[in-house]
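Okay, so here's just one chain, in structure tokens, the form predicted on its own.
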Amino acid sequence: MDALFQDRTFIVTGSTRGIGWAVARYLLERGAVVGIHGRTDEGVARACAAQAPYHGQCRPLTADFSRPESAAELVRTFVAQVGRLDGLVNNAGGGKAVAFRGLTPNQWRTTFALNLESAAWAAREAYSLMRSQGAGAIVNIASLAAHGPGKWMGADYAAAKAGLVSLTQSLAFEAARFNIRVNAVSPGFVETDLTAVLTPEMRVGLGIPLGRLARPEEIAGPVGFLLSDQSAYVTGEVLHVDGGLWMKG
């Protein structure tokens, strides 16, 4: 692999599996030091071990984002270890498809804590650090659900991800004068353990124009582009990586 990110440092939240793991791998293969984040020490240790032969470039970070403030603490911990932060990928998230009429206030708050508030506090801390450096990049992993009705994941998840898109653009506007870029990627359906339950009939029924789900590494590439100097004049953008599903509305 090339040395696109040689000696650069990144945090990827929610990186013990799925999209986050693939993003971390992409960065590690290109020379970066990467903070690998998960909710448990055991899960983080397994993820770091699985990133051989790049294990020495991994920095384990454990935090439970049900308490969103812990995301800021995670950023501070990483920078204390490695000295700087070149990029942050807010990937941690998730949810369950619950009909709006069945949502409770606690479920709503839990979804927002994981998908929006933790990203906000991680980004706020990263932004403060990057200002002193005079450079940096933040990429938020949104969702196709952010751009319309939450057809598959419910109103709470869709609203939280829509908030993440708005946060991306607001912070991009504020941070641009400090040479800090903030962008988002909105994936569609990706081959992860969360989509493993989809039957062949259900997959066809999604109507994805490219006719298949994405592989995690197909999300990692666009994220890597937005973190790299190749996108040095790109900020405030939301990149749809969904096999064309966005065109269907």
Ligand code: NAD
Contents of the next structure:
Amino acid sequence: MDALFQDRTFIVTGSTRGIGWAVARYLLERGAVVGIHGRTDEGVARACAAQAPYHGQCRPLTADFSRPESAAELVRTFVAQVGRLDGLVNNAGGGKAVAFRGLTPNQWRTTFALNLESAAWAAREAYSLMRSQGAGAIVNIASLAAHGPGKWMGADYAAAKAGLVSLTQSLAFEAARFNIRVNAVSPGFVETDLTAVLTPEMRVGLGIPLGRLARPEEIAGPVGFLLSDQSAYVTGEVLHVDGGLWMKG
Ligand code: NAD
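If the structure you just shared is the form predicted on its own, then what does the corresponding form predicted in complex with the ligand look like?
What follows is the entire complex, opening with the chain shown before.
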């Protein structure tokens, strides 16, 4: 494996499984030190162990994003341990397929806390650290749902992810003069716990032009590109990684 990220340090939120785990793996394989984050100490310890033979490059981070300010604390904790932060991936997220008419204020707030507010506070902390370093990259994991109606997830999830895209662009604009790049990746459907409920018939019914769901590693590669110097002139961009669904409309 190449040493693209040798001596670089990254935080990937929600990296105990799914897309976050695959992104962490991609960075670890290329020499990075990675903050592995989840909700419980046990879950994080299991995820770090599962990153063998790279577990020595993992730094465990625990925070429950139902309290979004804990995302800023997490960034400070990591930097106190390793000394700098080259990149942040705001990946933790999720939601339920709830009809809008049944949505409660509490569900709305929970979805926003996890998918948007925690990302905002982590990004604000990272931005301030990266300014003093003179460089950095932030990648926000949005969703196809951000770019149109929330057809498969609730309106709360779609609205929070649309907010994340908007945050990406505003922060990219403000931070560019400090050599900090901010981009988003919008996955379509990926084989993770979030999509485990889809039956074979439902998968066919999605009409994905490439004919299948993505593997988590197929999201990790584009995220790695946006974190690397290979994308040194890319900022404020939203990369659709969805097998052609966005094109199809
Ligand atoms: P997943 O459910 O497999 O993993 C979610 C991760 O977020 C886990 O590590 C979990 O510990 C963490 N997390 C969840 N709630 C948390 C909380 N309250 N506090 C702290 N951490 C919490 O999900 P995934 O499919 O890998 O999704 C990763 C990201 O990609 C999410 O932001 C999701 O919205 C987005 N996404 C996924 C798909 C898909 O098809 N799987 C499609 C589009 C976007």
